[in-house]
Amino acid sequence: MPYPFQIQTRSDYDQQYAKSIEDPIGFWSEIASHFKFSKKWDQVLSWNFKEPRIKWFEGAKLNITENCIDRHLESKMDQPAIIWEANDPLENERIITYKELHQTVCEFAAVLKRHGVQKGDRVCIYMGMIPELVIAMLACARIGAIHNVVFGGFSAQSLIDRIQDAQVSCVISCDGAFRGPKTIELKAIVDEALLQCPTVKTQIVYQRTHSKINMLEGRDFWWHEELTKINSLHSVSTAPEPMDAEDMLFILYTSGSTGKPKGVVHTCAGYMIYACYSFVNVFQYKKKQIHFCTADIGWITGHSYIVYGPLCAGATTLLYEGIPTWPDPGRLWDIIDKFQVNILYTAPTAIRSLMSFGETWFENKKLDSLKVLGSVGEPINEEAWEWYSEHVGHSNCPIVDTWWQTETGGILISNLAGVTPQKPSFATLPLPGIQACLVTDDGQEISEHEIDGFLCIKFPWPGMLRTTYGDHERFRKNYFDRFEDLYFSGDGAKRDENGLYRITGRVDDVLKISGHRIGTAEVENAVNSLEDVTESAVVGYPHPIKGQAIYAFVIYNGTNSNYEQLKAGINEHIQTHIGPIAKADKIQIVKGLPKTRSGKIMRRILRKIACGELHELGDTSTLLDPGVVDEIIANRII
């Protein structure tokens, strides 16, 4: 039986899309009726993009964990909710049924309450890719605490920024994490961060690696010991906290065009409905299928399409602790065959990386359980799309090329697997309820096809962010200031003769490195904090594996003339302040940067140089020192 809101044919898509535009209130009201609410809404939508203010399902009461777990207990009690594959292929997998997930979430929710965590409190989660990360998220949601998951590859300084901004009171962490051949000492990183985070009163630590760690008495507690205390009470049943539809569910920090990461806020009802609706329709999920998303839960993809979307749909979601290339580049294919995975959702970065190892790793791999392939993170190039289709999907699986953002909560533009048309490197059509448009630089909507422009959305959708935490003005400036009465995605796009969208990439100063958004200002702040660096400018350039890579132009006044040592030192500093994902692939030492007479760095010129587009620099005669450009070109790193 298909889901009641599942689109099954192209004509069905056309009808549903038309209805969603003509009567969005009726459309989303019907979708929402299939979820569990303890009190129905008084009003489906109130909104104003000028203020901006967006509210969905006002007056409704619910708890997302009832929709993710409780409502499935009668019919899916013994069905796997989570399948976990360890980093080490020799370690046993774990299978957690919906009944077991319900029990463990209730138990850990009781642990949090015992430590004084209450509705509205902010909880930072900094863990490896283990089931307890999902349990921690759901336990927070169960009691109404607001979770803030931080990617386990981020540094102590990144943790400090996020904990301080959200005024976090409790941290949930691990002693360490396994990732490929590495052991990451997570607890040590948290301890370093907490030296500057006085709001944190409690840290609960899950024992994963059995690394030797320090436990601060009165602040740090072992996960397993706290569960033992709870279970000694014999019966544990943590009732779900009634939440208003617009109460905060989580904060997820993403890089912005200024140095400070911004806390994207998602709320309970709208996010839940859109994550589940988009999951079921884009992937054409069928009951009892195995869904495998390779993202880290520290990113929005993991939130929406490992945790909340699949669990709300009563699906089985596969969680993998390691990386696609360890212990060898056939690891993903082994996992797919081992668990008979039906849906694989991964990033173009991973696809291009696996392409580079050749086809020998497919030997003795069947992959015949696969029904749908997905791509997420950045636009997928046609060569990678074709390779993915031929070698992974055996030219028999539709590929959904999904476009969305941390801010959107779920997929906005994508083909629906096997239902709407696919086209290599095209995200194709917007989902029902998504009023996408292209506009010119002065905000005029472009109606014709075979043209490009700035990608905007004209009408709110339930899964969109509501604000940036503690700074609503930043929310307004980032998304609604550039074009009047439009949500501006920050991306450019082109539309073909059939109205299919192709995303062309960021038009601002935020880079997408391996699918992860990194603000250029954040990297520059890290580089500029080095004692012998006067100034820097960071831009992106195309990279065959990562999609984009970082090219840093650095004014250096130190005495170290060994370039490799200098580059390593700068990257080590970036890693300490942000994380290894933000390290620069190319670092060019320069005497000056191209600036206007008012002192603005002309990053547009630097981007062209980094990309090798040396004949498209435009007029440089008006710069403060035009000779700087010639010197940079002469020493450009190829």
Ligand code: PRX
Contents of the next structure:
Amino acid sequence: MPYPFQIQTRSDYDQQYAKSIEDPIGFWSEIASHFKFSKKWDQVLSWNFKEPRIKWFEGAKLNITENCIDRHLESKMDQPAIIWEANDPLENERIITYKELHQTVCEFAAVLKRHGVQKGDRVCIYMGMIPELVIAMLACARIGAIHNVVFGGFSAQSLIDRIQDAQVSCVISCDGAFRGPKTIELKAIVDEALLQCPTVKTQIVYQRTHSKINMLEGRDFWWHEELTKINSLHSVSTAPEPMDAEDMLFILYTSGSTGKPKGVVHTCAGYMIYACYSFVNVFQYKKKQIHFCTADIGWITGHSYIVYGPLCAGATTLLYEGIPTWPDPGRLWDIIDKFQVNILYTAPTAIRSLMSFGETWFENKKLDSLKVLGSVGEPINEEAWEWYSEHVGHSNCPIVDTWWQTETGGILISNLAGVTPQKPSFATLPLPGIQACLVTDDGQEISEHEIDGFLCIKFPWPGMLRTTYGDHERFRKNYFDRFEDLYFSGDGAKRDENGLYRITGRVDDVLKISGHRIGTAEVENAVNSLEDVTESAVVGYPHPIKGQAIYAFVIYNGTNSNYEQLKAGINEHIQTHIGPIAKADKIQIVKGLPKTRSGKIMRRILRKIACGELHELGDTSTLLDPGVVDEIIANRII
Ligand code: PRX
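The block above covers the form predicted on its own; next, return the form predicted in complex with the ligand.
Let us now look at the entire complex, which starts with that chain.
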């Protein structure tokens, strides 16, 4: 039996799309009727992009964990909900059935309650890729606490920013995390951060690596010890907290073009429906299939397509602790064969990196269980697409190129595997309910094909963000100010003669480094905070594996003349402020930066220099000091 809202054919897609535009209220309320609500909504949608205000299914009551777990108990009690593969191939896998997931989530929810965590409290989760991370998220959702997962690769300073901004009261962490050959000492990083986070009263620590750590009495508690206290009290079945449809489900921080990362807020009902609807349709998930998304749960892809989308659909989701290239670049193929994975969802940067190791890593790997392949996070180049299709999919699996964002909650533009057309490096068509458009610089809608435009959405969809935490005005300015009555994505795109979208990349100061989203302003702030740095400008340039890499132009007035030392020092500083993902591949020490007469750095010129497009610099005569450009070009790092 297919899912009731699963699109089966191209004409079905056309019909559903048309219906979703003509009657969005009827369309979404029909889909919502397949979810579990303890009280039905009074109104499907109220919205206004000017204020902005977006509310879906107001008046309804639900708990997402009932949809992700409880409602599957009858028919799928013993079906694996989560299959976990450890970092080390010699360590045993763990299989967690829906029944066990229910049990462990209820128990851990009781632990949180016992520690005073209440509905609406913010809980920061900073863990490696282990089932307890999923359990912690679901336990928060069970009791109505708002989770704020922070990627384990972020530094103490990033953690401080995210904990302080969300006024977190409880942190859930691990002693450490295994990632390839490395052990990341997570607890030590949290301890450093908490020195500056007075709102945090409790930390619950899961023991994973057995690293030696310090536990602060009265604040830090071991996960396993807390569980025993709960179990000895009663058999645990923590009741799901009835949540309003528009109550916050989670906050996830992401980079913008200015200032510090912003807390993207997703709410209970709309996010749930959209994550599940898009999962079932894009990947064409069939019951009992095994879905493997390689993203980290610290990013939105992990939230929507490891945790909420698959679990809501009653799927089996595979969680892998390690990295694709360790202990060798055949690791993902081994995992696929071991568990007979049906759907693989990964990032172009991972594909390109595996490509660089050659095809010998496919020897003795069958990969014949695969039915669908997916790509996410950045544009996928044709060469990587073809390689993915041929060597991983044996030219037998559709590839879905899924365009979306932290803000969108789920996939907005993508082919539906095997149902709608695919085209290498094209995200193709919007999902039903998604009114995408391209506009010119002055907001005029573009109807012709092959014209570059700004990618916008005209109408709300249930999975969209509702605000940026603690700063609604920033939300308005970021997404609704540039073009009237449109959600602006920050991406550029064009359409071919068949209306298929090709995403060309960010048109703002946001970079995509190995698929990780990083704001140039964040990196500049980190570099500028270094003593002896007067100013800096950071831009991206194309990189064969990472997609984009960082080029930093730095005005340095210190005395160290050893370039390699200086570069290492700057990168170390970036690592402490943000994390290793934001390190610069190229750092050029400059005397001055190209600025307009009003003092604004002309990043456009620096971008061209970094990309080697020296003949396309445009008019530099309006610069305050055009001479700096010649100096920068002369010392350009190639
Ligand atoms: O530039 C687009 C790029 O990733 C951005 C969103 O990043 P983030 O919020 O971290 O979410 C990543 C996972 C959804 C977008 O603005 N992007 C994402 N998917 C694609 C993409 N660019 C091209 N093609 C894609 N399929």
